[in-house]
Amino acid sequence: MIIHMSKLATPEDQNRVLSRITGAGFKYEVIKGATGINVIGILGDLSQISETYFEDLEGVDKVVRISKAYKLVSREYSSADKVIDLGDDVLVGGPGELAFMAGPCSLESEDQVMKIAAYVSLMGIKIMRGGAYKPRTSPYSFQGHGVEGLKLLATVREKFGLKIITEATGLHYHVNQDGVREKRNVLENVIEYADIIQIGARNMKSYGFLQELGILTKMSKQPILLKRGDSSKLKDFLLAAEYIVANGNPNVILCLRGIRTFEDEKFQRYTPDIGAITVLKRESNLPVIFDPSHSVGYRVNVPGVALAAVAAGADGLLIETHNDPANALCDGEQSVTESQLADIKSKADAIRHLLV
């Protein structure tokens, strides 16, 4: 249920509404509407509450019952596209330029990171991705450099002025190469260093983790990029985003990365869920980013799928790139080269220009 305050509503009017909400045992979220009028979202099971319970209060214009299970991230709650401001004129969402996020799957060495950051920056890409903690299917695969990798990303931000996105793999404590447990857990470390916190497909249904994430970033409103699980329905995806928003952080970016079907992996890693872009843009007000690298799994397929995603209305692209893909420690076969990345960006920007 959402309450639209009137143009003439006073702060006292709003406080009376909020008191009635909390007095009935519900939680609320207040947002500034597109016209500058406050909208109040009520959270909880409102099936036994009539709209008139709030409509008779001074300052209330109208009360609308939301039919969607995902309330705060729905178009019903707020019809305006959410635009996430990272500072320094770097925006994700809205009618402006595409948000490009590019970098290696994993941070391997200072030399590798600086080479990639240099060409990413020269292309005008403003956000660099890179994994410090890597959740791998095999326990024997490279797991990332942890805090040392995060420190490399901090150096990249300072030297090149790039914003940083990196994955938080959970609430577990990281154990270093000497077998010593680090004092802080992985999520806390990533929160300290990242401009955008990435939540991978494996954690999309880790609801306790998503709740904790929303609570820990409630004050900072640090943007969260949430990836769709490879076997998850779009409703489940939106409800996972709702967990974060309902716990205090409205700055969520939805990221599609391909879904598991009956496709043979020798052709593509997953099936690109490009059609989901239009569904999410219709159902939700959150920015939608597409990851062509993980959806196809082979660099030869990345450019075409990336451009198709932009044409379908994606707000940005999350692309893996490597200065030496043949010798990458992780996902080298799907990492585009410097020249391929430049070509994708040029063509994607041209498509975006035609659409807006």
Second form
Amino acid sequence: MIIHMSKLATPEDQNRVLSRITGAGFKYEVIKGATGINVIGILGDLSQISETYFEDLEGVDKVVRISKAYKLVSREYSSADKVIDLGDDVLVGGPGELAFMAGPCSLESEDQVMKIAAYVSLMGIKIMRGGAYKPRTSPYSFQGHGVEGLKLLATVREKFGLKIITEATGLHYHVNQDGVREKRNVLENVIEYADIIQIGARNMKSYGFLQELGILTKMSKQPILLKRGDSSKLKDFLLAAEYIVANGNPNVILCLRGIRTFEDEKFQRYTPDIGAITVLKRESNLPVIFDPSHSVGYRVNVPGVALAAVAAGADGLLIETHNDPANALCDGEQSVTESQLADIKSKADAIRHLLV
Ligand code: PEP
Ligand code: MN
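Could the form predicted together with ligand PEP be shown next, to go alongside the form predicted on its own?
Shown next: the complete complex, the earlier chain at its head.
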């Protein structure tokens, strides 16, 4: 439920409304409206409360019930696009430049990370991706270098001024290549190093994890990029985002990465859910990023789908790139080369300029 205060409302009027909310056992969030008039969001199950319970108070203009299952992430709750500020003029969402995030699937070695960071930053890309913790289908596949990988990302940030996005796979304790268990859990480590915390498709439905994530980042409001589960409906995806926001962190970025397909794996790994971009932009105020790499699975298909996503209104792209894709430890087949990435970047920027 949202309470719109009137233009003439005094601070005392607002306080009266707030104490009625807390008195009824609910929490609230005060959103400063663009016109300077406050809007108050009431959080919780309001099915038993009538609008008139608040409408009758002095200074209240109108009370609107949010009809959707997802509340805080909905357009009804806040019509303005959410813009996430990473500092140093790097923004995700809103009417400006596309947010480009590029880098290898996994962080393999200092040499690999530095070579990729050099060409990524030279192209004017501001955010580098790279997995230190890899959610692999097989327990025998490379699981990532853990905290050593995160330290490589910290060096990249220092040397190239790039912002860092990396995945937190859970609250478990990573075991490194030598069988040594890390002292802190994966999320705690990622929180320390990342500018954006990535939550993978496999974890979209790990509700306890999403809850913990919201709570642990409540104070820092560290941005979180949440990927759509490969078999999840958009409503479930938005409700997963709501878990994080309702637990204290409003800075969520939605990321589409393709959904289950009946297509032959040799053509396409997943079906790129391009149409979902327009749905999410309409239903939610959160930024929407598209990951063409995991969507299609083969580098030859990445540029076309990346550009289609930008044309459909995506706020940015998350792309896997590798200096030596043939020898990548993870997702080499879908990693674009340096020249492909440069080509995607310039064409995507051109499409974006036509749109905004
Ligand atoms: C990734 O970005 O490397 C990744 C594992 O993606 P997803 O969660 O979409 O499979
Ligand atoms: Mn990958």
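Residue numbers count along the first chain shown, from 1. C-alpha atoms forming the largest set that superposes within 1.5 Å between two forms make up the rigid core. Remember, predicted model here, so these are calculated numbers, not experimental data.
Novice: Taking the rigid core as the reference frame, tell me whether Asn15 has a CA displacement of 2 angstroms or more between these two forms.
Specialist: Yes.
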